[in-house]
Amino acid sequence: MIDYAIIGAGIGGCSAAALLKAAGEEVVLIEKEPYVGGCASTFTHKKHRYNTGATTICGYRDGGAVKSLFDRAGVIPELIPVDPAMVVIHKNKTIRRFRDVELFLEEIDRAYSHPKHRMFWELVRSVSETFYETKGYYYSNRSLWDKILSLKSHAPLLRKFWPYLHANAQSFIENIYGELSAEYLDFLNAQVLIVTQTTLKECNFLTAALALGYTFDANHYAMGGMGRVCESLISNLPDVRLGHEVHSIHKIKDGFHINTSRGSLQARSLIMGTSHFESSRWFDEEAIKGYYRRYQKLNNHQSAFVLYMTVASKTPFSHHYQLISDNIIPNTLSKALFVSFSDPADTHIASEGHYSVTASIHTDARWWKDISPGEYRRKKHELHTLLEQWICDTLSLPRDSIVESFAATPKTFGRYLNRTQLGGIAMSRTNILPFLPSNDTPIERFYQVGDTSYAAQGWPGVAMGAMNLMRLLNE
């Protein structure tokens, strides 16, 4: 019987596997696809390569959770710094999100002139830096007593950030600026939505500050694609079972029995690197199904529509753009499109003289479900065409430079990733820590990692969750 089995080789599964292996534990990593990464994978389509969803790594720096994770795994990923972290194009304005606050203030003042910009953005940077410098807190859900003890460890955070934790983000910002212009509010909301899966009206100021401040942190481009970063994390792991689709999992006396498309195995402990909202399908034990039901109310069904393109061009492009429209795009939840270009020197993901492009926008998974095949194809084609034209018009990209172009809907992600809700739990004011899932559970030897468990979304949040899991396992 294996000590630890991990289901799902996304960022969470790969991180947990790497940390367990570094700690000397016996672990097997199981993934249904022939490659690792999940939402951060890199795949091949018609001989061209693309990043599935995630396209940037934030927080890879000394003292940060992401670098600490790789250091403990004994791995150095092949990354190049990205500055500005992204270029925002809003109507006729271009705002480069530089890491240096002074450079960014020049950009923001030129686009949306206001005397309070320095006060606000220096506060955002200060809150972000102070938050990530705070250490020692953890979170457990094993029992009520364990939860209370772990919540006490957050006391330093509460003392430092209490004024921001209970303040509505939009109201707090309006108190600084006065009334916000519609354009500037769109600019802020577009960036908050990327990180938090919610808006200024729905989150507290601490959450908004962390979202707006991520461009002041270290941002990197992954050479060879995001999937290669996940591959590097588990490069020391001897037992990675790709192409093993899980059919069922049963709780047994001494652990778990896992049936896959290519055989079965038993493990003393089980770590799910899958979404809380779509994992109960593999279990028949009422205790585990009940555990997952407890968190279904956190499922906002938010997902993504993603456009993939291969472009032949020698024009220099930034790594990341955010395009902001005046109105919400039809069949989406957003006015903003996030567009990522591969690095010109990265010939692993795109041949010389070509770019691999991943462009994503928020949508509701329910809008793509239970409709006729004809209606599905029509909606997909219309949104695909609209987004492609928007990119071409905004970035002066000739249509005839597009070598390949196709799109993915929430149904596509359900088929390949076993999940339609993407981005994790929305970080709204009502979704607060005592009511969120941790990396441990009340079920013995049953654990969870990934963007729907503690601490949050993205590489920093998932890395913090994997480190939190290791602390809980070592108690």
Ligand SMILES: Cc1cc2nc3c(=O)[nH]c(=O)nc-3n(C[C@H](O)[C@H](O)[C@H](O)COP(=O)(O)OP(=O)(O)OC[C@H]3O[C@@H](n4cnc5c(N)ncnc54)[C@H](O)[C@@H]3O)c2cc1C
Contents of the next structure:
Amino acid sequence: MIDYAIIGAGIGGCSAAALLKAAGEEVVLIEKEPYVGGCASTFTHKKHRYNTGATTICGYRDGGAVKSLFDRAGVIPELIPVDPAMVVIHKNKTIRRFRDVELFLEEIDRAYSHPKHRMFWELVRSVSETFYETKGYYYSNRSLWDKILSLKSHAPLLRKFWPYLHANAQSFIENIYGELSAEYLDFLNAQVLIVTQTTLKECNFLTAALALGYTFDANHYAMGGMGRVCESLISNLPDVRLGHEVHSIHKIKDGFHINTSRGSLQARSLIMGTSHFESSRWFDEEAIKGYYRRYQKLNNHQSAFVLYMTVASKTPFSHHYQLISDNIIPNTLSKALFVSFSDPADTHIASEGHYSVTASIHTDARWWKDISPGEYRRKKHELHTLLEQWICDTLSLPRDSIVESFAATPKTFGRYLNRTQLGGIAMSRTNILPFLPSNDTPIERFYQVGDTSYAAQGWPGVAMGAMNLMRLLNE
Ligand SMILES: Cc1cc2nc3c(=O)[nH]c(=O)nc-3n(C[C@H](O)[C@H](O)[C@H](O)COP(=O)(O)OP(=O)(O)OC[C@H]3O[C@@H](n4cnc5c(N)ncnc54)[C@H](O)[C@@H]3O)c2cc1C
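Pass me the form predicted in complex with the named molecule as well; I've looked at the form predicted on its own already.
Following is the full complex, with the preceding chain placed first.
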């Protein structure tokens, strides 16, 4: 019997596996796809490579969650710094989100002139910096007592940020600015949405400040594709079973019996790296099913529509753009499209003179299921065409430079990654800690990592969760 079986090799599963291996534990990592990374993977389609979803890594710097994870795992990923973290294009305005606040203030003043910008953006930066400097807190869900003790460990955070935790973000920002133009509000909301899966009306000011402040943190581009970063994390792991899809898991006396598409195995402890919203199906144990049921109410069905393109061009592009339109794009939840280009020197993901492009927009998973195949094809085609045109028009990309172009809907994510809800748990004012899943559970030797458990989605949030798990395991 193996000590730890980890199901799913997304950021969560790979991080937990790397940390346990570094701690000297015996681990097997099981992944249904023939490659690792999940939403942060890189796949090949007709000989062209693409990042599946995640294209940016934030927080790889000394003291940051992501670098701490890699340092503990003893791995150095191949990353290059990205500054500006993104270029926002909004109503013919271009705003470069530089890491340096002074440089960024020049950009924002030029685009939406206002005397309060300095006060606001310096506050955003200082809130983010202070937040990430605060250490020592953890979160457990094993019992009520563990939960209370772990919540107590958040006291320094609560003390520092109490007023921001209580303030509705939009009202707080309106108080600073006096009044917000609809245009500037769209700019702020577009950026809050990609990090928190909420808008300023739905989140508190601390959450908004962390989301708006992410461009002041270190941002990196993953050479060779995001999947390589996950591959590097588990490069020392002897037992990675790719192409093994878990079909069922049974609790047995001393652990868990796992049936996969290519055999079975037993493990003393089980770490699920799959989404809380989709994992119940593999269990028959009522205690485990009940555990997952408790969190179903957090499923907001938010998902993504993703456009992939290979482009032949010698024009220099920024790594990341956010295009903002006046109206919500039909069949999506957003006015904003996030577009990422590969680095011109990255000839692993795109051959010389070519770019690999991944562009994503929020949508609702329910709008893509239970519709006829004809309706599905029509909706997908319309949105694909619209987004492609938008990118070409805004970035002056000739249509005949597009070598390949195709799209993924929530249904596609369901087929490949077994999840249609993407982006983790929305960081709204009601989704607060005592009510969120942790990395341990009330079920003995049953753990959870990934973006639907503590701490949040994306590289920094999922890395923090994996390190929280190690603390709970006393490793
Ligand atoms: C479009 C998009 C863009 C994003 N952009 C960014 C970004 O730029 N930067 C950033 O930091 N974050 C970004 N994110 C968020 C980030 O990608 C996710 O939060 C993170 O990758 C989630 O990792 P995870 O380990 O929780 O889950 P997942 O990535 O979902 O991994 C779960 C894994 O489990 C596997 N699995 C499922 N079922 C089974 C089974 N039965 N047997 C075996 N294996 C199974 C899946 O194949 C998958 O590999 C983005 C997300 C999306 C969707």
